[in-house]
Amino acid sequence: MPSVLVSVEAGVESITLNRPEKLNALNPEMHQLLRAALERAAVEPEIRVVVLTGAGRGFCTGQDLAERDVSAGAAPIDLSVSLGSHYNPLVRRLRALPKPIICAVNGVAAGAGANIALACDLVIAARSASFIQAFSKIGLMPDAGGSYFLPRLIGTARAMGLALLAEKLDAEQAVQWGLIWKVVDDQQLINEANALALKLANGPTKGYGLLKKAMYASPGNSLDAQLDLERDLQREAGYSEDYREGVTAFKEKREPRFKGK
């Protein structure tokens, strides 16, 4: 079985870290596949949603620590390598996905496992489910763009606490700091991934695409930035396909029938 599977049904690419046994740590492989799969969805225009999830009791524990030998006598390791190859990049298209991208966390997301969740657009998580940035465990400091998110969604108090500390956070816990979107029954997990996904899909893509752009340009930007990032943008809506529709659907008293465009 390949490391990561993905499929694409009704408008969803869905994606699956495949490595249960391992709860689903990142190597080579799996980054590489992953690479595969977004550059898919971002140039097929029937992928309008993406769900990413992970196989058996885990999300993602980040780096496949294994696969690393920091024994005595060994040569350190240059970590901005494999960030600069693979995490990085990964993290870059993540956001930068002109479709939206839910993340369905179904257990542990701990390192970068948990950072690359949070760089996903809405992220429900199953109430069993839990976050640690568990880098200083091991001397280390958040990466994956974990000393970005974290304290934009929920301040600079609660992201200190959470690195420095490396504790446990529940899924719970989560959504009432803000940090995700929703927490739902175990069993009840990818239902709603999907059906949240089904709904996307059939909406105006190109409008979530530039939704995205000036929601993520936001915290960089001064306010008159902003409203000319707006402007811009919304020229940019205003002339798609989907904008005639939701208007004519809106006069008509009928349901838009997006088609992405």
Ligand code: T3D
The other form holds:
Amino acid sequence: MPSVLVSVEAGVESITLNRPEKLNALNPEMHQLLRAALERAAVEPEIRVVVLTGAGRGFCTGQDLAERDVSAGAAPIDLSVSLGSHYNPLVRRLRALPKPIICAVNGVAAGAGANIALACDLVIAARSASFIQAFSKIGLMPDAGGSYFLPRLIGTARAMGLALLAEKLDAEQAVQWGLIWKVVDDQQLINEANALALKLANGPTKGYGLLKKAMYASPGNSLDAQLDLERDLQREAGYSEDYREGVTAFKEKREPRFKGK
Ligand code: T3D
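Can you now output the form predicted in complex with the named molecule? The one shown was the form predicted on its own.
Starting with the chain above, the whole complex follows.
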């Protein structure tokens, strides 16, 4: 079985990390397959939303530590190579994808696995799932965007607690803190994620891509800069077929039939 499963149906690309016996810890092959699936989503117009999840009882536990030779006498490892070639491009790809990405966190999300989830646009978790900034347990610091996402989503005090203590944060608490969108019963996770995906797959894809740009630019912008950005992005949205359809449907008192253009 491939270590990442990919399928496309009804406008939804489903990506499943598939090394359940290792809680979907990431190795180079998985990075390559995951990135290829996301590149495909970026260019194929029939893909209008992505769902990312994990097989088995874990979502993803970050870097496969079995790949790291830290035995006495082994040369020190330059981890910037791994971040530069795998994790940073992955997080950038997730954030810049002009289509919504739903992360369905089916179990434990640890280390870079937790932060990959946070890089997605809508995070929905099973009640038994959890998030662990596991890095400090092995002498590292949060990566894969963790030091960016955490303070912005939950504030510096909580971000510091999670990073320093590397304690498990359960899904309920994650919702209460505003780290993720929603928690659902375990058996409901995939149904709920697919229902959200179908809804978004029938939505104004172009508009979704523009709103992602605006939201993710916001933390680094002044109000003035953000207003200018909104003006420019709304111009693009206003030129879309979906805007025409949305307003027409409103006037005709019917549901819009968006084409994603
Ligand atoms: O190196 C670089 O490229 C730099 C980038 C780093 C990014 C990072 O992600 S660093 C952080 C790496 N992740 C971790 O430190 C988390 C390691 N995992 C754990 O702490 C625990 O597995 C959990 C707390 C997440 C879950 O614990 P538990 O008791 O539910 O499961 P388990 O028994 O520990 O794990 C089950 C199996 O998965 C086990 O294999 P085994 O012994 O049955 O053959 C375990 O070794 C394996 N596994 C889990 N996580 C990883 C892993 N194997 C390799 N790498 C992992 N990250």
